[in-house]
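Encoded as structure tokens, the following chain is the form predicted on its own, with no partner shown.
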Amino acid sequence: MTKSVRVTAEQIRKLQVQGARNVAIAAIKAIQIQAENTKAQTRKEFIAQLCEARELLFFARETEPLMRNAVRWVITQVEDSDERKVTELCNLVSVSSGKFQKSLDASKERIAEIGAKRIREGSVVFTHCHSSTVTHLLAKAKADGKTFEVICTETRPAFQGRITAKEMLQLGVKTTFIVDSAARSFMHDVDMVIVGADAITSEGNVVNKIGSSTIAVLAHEARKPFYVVSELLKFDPATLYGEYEKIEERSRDEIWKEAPQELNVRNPAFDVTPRDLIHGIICEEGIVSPQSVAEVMHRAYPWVFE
């Protein structure tokens, strides 16, 4: 196992490396650098690194199908070829991340392009929490000629608000910050509410940082749609056999380093938004409804279900 492997699983699970995209590319590329450094003598034990590299990546942030989707696709691509030789089995790895990475890049000027149009001049977003898909989506309405503002939560206890805020701010969006409990106060007085998604699961329901969910049913109740903003390939194939998507709990620290010994703290990092609450899914795929996700991943991504 190479330093490199160890490293960004250890990044990961910090957060040091934020945000579901950013996390699989961190994981691919790690991958990629265990490969060029293996001393591995056959494709056996090429293998078995590689599988082993990918054990850690995964345990590093139990909440990831977006990473899990992009390590298994570039191991598998090793695992069904007939190449032999070690040397050529890494170039594989090399070409196969290159592969994947273009394909997500392209995946997020599509659904940047598809998003973008549903921004109407004047308009008032809301969001929660920091996507790069989302702010992507939103600088592409800039860019469009768009004119609209943005409020945004501060997402304790990590402030991923703040990396949102400081971003539409360098777009030169008008932009409100507000605290979590604030959301009700000011649903009214926007037009839409765009999230990310760290996980899309077979019955369409979308894990997302906790708040989220609070937050769809303040829209619903509000009347204003709710989009969720995603790559597909956050779709967990492991939901369609029973298994519910993890919710990763963190240190309580995050929330209160001070706290009394004897006081239950706890920290789960993501909540679940059922899909009755999302308006639609805007993908590279177009704007979807949760209910026919599977569905659209059977068409996009047959390889998931393998």
Ligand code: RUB
Given for the second form:
Amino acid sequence: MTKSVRVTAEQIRKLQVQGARNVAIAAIKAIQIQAENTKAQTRKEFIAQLCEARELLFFARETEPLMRNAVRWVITQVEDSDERKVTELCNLVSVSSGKFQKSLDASKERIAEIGAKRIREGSVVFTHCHSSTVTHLLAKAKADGKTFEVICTETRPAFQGRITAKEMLQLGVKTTFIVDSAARSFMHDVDMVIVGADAITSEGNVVNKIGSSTIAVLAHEARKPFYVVSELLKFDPATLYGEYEKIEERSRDEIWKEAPQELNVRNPAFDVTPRDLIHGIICEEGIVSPQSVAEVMHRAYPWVFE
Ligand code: RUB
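Alongside the form predicted on its own that was just displayed, please also present the structure of the form predicted together with the ligand.
Following is the full complex, with the preceding chain placed first.
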């Protein structure tokens, strides 16, 4: 296996690449670089190397179905082809990675176009963590000439909310930064909540940064709409066949490095927001109810279920 896959897997694990979309793009780029530098002599060897890379990348973070769908799709293009020459197979990896990324970019634009319409003039939008899909939607709303404010949480323990806050300021959006536990105190001041997603299950529940489900409960209590903004390919087909979405548990050091050894410190990275708390999923196919997401997914990406 080439260095590119090892380095990328490590960057993903350490959150140097964060957010489901960036993780998926980094993973397929690493596969592409590996293919370009391969020393494989045969088709069989080439495919074996791809599969080894896939395992390492999947292991880097376990709650990343977009990455899994992306890597699987690229490798399937190779497996399904009759090509025997390694140079041609390598070319196929490049073309397929490029295609996948192009379609992800198109989805991101479409989501922003659809979602930006939901940002009302003069409104206050609450968000949590850093989702590139959410910030792109807000950038589109701003580019469309809307004036709005953002309230964002710092997002303990890794402070991804700081990335969101900086991006918002760069856009010229008035932004208020709060600690996670202040969410309830501000919920009455907001007009809507929008968060990203790491995984969507077959039942329409959404897995996102830890704390998202608490914010959804607060939004429900304050009667504020809670939207999830996500590419459909964050859908995890394994959940349809009975698997639970695995929730990554990260190092205790992220929370408290010098914590007493005998103290039980838990650090789940994500939580599950039940579909009943979700107003709608803003995706490339439109704003869909969580209940219908599996059906929409079947129509838009049937290959995910193969
Ligand atoms: C990031 C997070 C984001 C989703 C969506 O968690 O929960 O909301 O990944 O992001 P982490 P995007 O920082 O642990 O990766 O919209 O960019 O895919």
